[in-house]
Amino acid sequence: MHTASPHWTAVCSLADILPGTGVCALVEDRHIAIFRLAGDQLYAIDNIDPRSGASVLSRGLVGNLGEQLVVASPLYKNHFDLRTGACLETPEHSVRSYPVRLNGDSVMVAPG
């Protein structure tokens, strides 16, 4: 079975995205939030807040809660898991997530 490779595109530079805080990219028509944290580890989710329906998850505060990386809607403060998009206080209200990563300095995302 053969099975295709992801299409990749580029976002922002690596420098764009501030330690410890996201931001937000259209790509394909979705509004992807992607986050930064220690060591360049980077992440990616839907931005859209699935309770308002704003484009507002690469704003919130990002933290752990337990093992979990996650980071808290600036407007209902639901805990959304940076690996999964699970969202941890509903679970009927996670977000996608999607493949992240540098090559070199420019941060891609798969959207598809």
Contents of the next structure:
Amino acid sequence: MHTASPHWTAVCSLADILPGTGVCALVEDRHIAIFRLAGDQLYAIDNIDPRSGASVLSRGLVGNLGEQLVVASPLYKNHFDLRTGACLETPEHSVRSYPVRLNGDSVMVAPG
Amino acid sequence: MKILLIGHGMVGHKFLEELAQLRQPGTEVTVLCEEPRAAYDRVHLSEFFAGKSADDLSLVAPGFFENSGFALRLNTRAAALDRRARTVTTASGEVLPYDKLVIATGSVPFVPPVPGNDRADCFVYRTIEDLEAMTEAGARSRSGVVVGGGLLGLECAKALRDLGLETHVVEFAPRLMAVQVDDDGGRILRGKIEELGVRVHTSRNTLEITDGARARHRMVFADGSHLEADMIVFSAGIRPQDILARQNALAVGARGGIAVDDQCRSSDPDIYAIGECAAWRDQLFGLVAPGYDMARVAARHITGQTDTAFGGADMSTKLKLMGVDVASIGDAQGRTPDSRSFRYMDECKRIYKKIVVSADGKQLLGAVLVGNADEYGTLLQLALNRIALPADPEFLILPASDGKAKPGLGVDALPDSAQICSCNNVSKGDICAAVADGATTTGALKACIKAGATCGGCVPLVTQVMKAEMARLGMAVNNHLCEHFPYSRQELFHLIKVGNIKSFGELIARHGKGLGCDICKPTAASIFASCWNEFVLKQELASLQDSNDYFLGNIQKDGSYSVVPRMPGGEVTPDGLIAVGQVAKKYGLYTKVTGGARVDMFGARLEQLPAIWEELIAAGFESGHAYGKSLRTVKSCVGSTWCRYGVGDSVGLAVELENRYKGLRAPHKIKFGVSGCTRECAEAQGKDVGVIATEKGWNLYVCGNGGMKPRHAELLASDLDKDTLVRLIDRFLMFYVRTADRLQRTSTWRDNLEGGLDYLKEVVVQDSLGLAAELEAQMAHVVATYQCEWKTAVTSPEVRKRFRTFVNDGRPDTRIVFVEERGQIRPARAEEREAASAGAAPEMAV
Ligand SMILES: Cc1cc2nc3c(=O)[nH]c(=O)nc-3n(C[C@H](O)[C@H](O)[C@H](O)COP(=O)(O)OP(=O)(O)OC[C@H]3O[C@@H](n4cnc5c(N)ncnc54)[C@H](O)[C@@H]3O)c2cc1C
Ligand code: HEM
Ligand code: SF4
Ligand code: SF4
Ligand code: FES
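For comparison with the form predicted on its own, would you give the structure of this protein in the form predicted in complex with the partner chain?
Every component of the complex follows; first up is the chain already shown.
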């Protein structure tokens, strides 16, 4: 597939992600959690939960707390901002976020 | 000024707190504390048995002594006093001077002077050390006797029973709690206590204690009878610790205690006495609230503020003794000349209520409540504030019946000065001020003004005042599930059921806002399952499920999952065991037999789960729902089929019950137990639903729990035939499923259920709400629509596809690393994992 930027990697089709859930993609050795919210909005953050070291954040429940879109870690239920990766309860456990977009039916992330 | 305090108990410490707050410069304070630890909460001493530590009970705020500069000397007993030289000599011979001396030495337990009272394994009940010694002895004992059937004695009996001992209470008087209740009340109380398995012996005068034949001790009574037990606890009253006063010719009260005036000064103006060791107008106060009052008065007087005086105290009390409410207010015995009383007695439910009113019927003088003390707060306020009684005061204690509303005392009727929390001298006005400052939970009120923080007896009234004030200020009393739904779980259940709502989208559009969160989504999913019982991984439902439900397995700390096939009643065939063993071996899983009497397999990776389950299903297994807030296991003993004591087929019933309720989604997990006879090998009384076989059928127990806060299940109905048993369990479970809060186990649900066990019996057994048919029908629907979720999942390609670690790559999760331990796998620790992945990474990247 040819994309505008060489950094973008196609990982799956939109239909591979059930609305309101996440999946994990392996991109250049990184575990990246990609979430699909209402209106097919996509968000991507690290999949590894810094508190446990387990690769699980894509398996958390998504939703909103006030203005923030969040995922709750399935292990200890701490919340991560989907836009920035910031951990709401313990900022030292924050993760990074990644650019993600839809190209036709293809979900693309930029691991850079 | 040198202030010396003898005794660092509850009252002594209150004195120090008051003194620290007054911040008098130039005072030097030294505290002599005989005990090996600083002041702790003696009122809640019994909670030591429930797992509270000495630290939990401590009354000393962190940094208190550092900040105040007061010197605390532990393990230091004041042995002698020299009033002329103004010095105190410690037991080790050190001489300490004072300008003002404060004595707060409390009481010593009274041990009846009978021969043998000093034998080994005879105890008193006053300090943490006493309880430690009792715990140690309890572990070696089978039976215990409490001498004394007063407040403390009954509390102590509960402790012995909780230690698992056969428990007796021996009382000299003809009834229990002779001081606080009258004959009829004492009789009802006795019935209640005996119902709980404690044997009560009244009118027993102990002559001596000797060696027992079947137990360590034998108590011989004046009437010729005797009683044997392995340990004895004396709780026959307390005597003020006034020895320093007696040795130094300070005046003492008629019944002992250091005589003090309204400023808490003894006959020597430089010596104060406060708390249980003090006698004011010949009265002794064995409660903490008057002691706290004295501490306040003494602290102010010593620092030169002469405006306060101690004015006696109200000795009304309310307690929960072994789960039985008992309360006594004012002139409980009706000793006031010309007073009259109203009584209400229900010998079935074992409830007794009496009020004593003045001759003109206008004022409440006293009250006794046994078995149910809901009216305590109202009655106490009526008595203390001398509020004029309604025309028919009997309605104050009669159970509410249709049409006749109780003449409840709206908290609005109370003056702002009404004292709501006597332990901490908090008035209605104080609570209202705190609410206005933002304290809108009982926790916050405890923290900021200590309302309800000591004995807890006032908490219901504190809550009422708080809520009324919040309503008056237009604040919402909030029990909302989360920010997305302005409803409690029970309300949401109702909305879903009545509105026939089957998807989260519809629910949030009609009744909520926003996108939802990890609180409301699983709650809604659970309610949908209880109501409609559709496949939990159906498209619209899947995204609501917590990770455990989404992948039908419990997520472990490393992101792997457990696999738990159902083994109803703990029964499994040899072939079944072999199949489980083969699967575990093939996939390299760790296996363990759980306390729920089945085999757990751990260490399965996401992408392995469908294949593992396919093989288990082929071998005849089903999902064990170990991942769901749903029925876990029905634990059973082998029962009458094999056991020589059994009177009922506990395994057969357990298998039947487990198959009936498997898959039922609930606010929290549910566990059952079935025992084949009263020996109770299956520990059914520690379960949400416990069944024990009797000669005549089955006894049904409900709302038990092990774990963090153990709770014994309570008998709901006895000697049931199987059909009735199942019908009652249907109703009970559905009633719980409908009305409990999110993540509320049956035990906490029951503790918060207004009306308690009696109410539960009315609803479930007597069908007082007329709900039974509906509850049974709803359960019948859930039972009829059961499906093994794993079977549906592995046979649906769309669902099966979700079980993969990476959406774009077939490789396994590199973060899941195992090492070997005791011949099986275990998750690698962080260091081990980093070492492994450092080595593995280059390979993986190929
Ligand atoms: C199990 C239990 C349950 C209770 N429940 C309630 C309740 O529900 N409600 C209620 O109001 N009250 C209750 N009480 C009573 C309450 O605990 C007492 O009223 C309160 O502790 C009295 O405080 P105090 O400081 O006067 O005495 P204490 O707390 O007994 O303190 C006196 C301290 O002085 C020390 N001392 C004595 N002599 C010397 C000396 N010569 N030198 C140095 N130190 C000395 C003692 O070792 C002790 O530490 C209960 C008591 C017990 C034991
Ligand atoms: C906060 C309280 C508790 C938590 C968080 C908790 C957590 C868990 C978890 C996660 C499992 C599943 C293990 C797995 O399959 O992956 C489990 C299983 C189990 N727990 Fe608990 N538990 C709690 C309280 C209790 C209590 C109170 C008891 C007993 C009285 C108990 C007894 C068991 C048993 C017997 C099992 C194995 C059940 C089976 O075979 O499915 N747990 N618990
Ligand atoms: S509870 Fe009774 S029937 Fe069951 S194993 Fe124990 S002794 Fe036997
Ligand atoms: S007791 Fe604690 S460590 Fe053990 S299974 Fe339960 S939650 Fe886990
Ligand atoms: S009356 Fe004891 S805590 Fe309030």
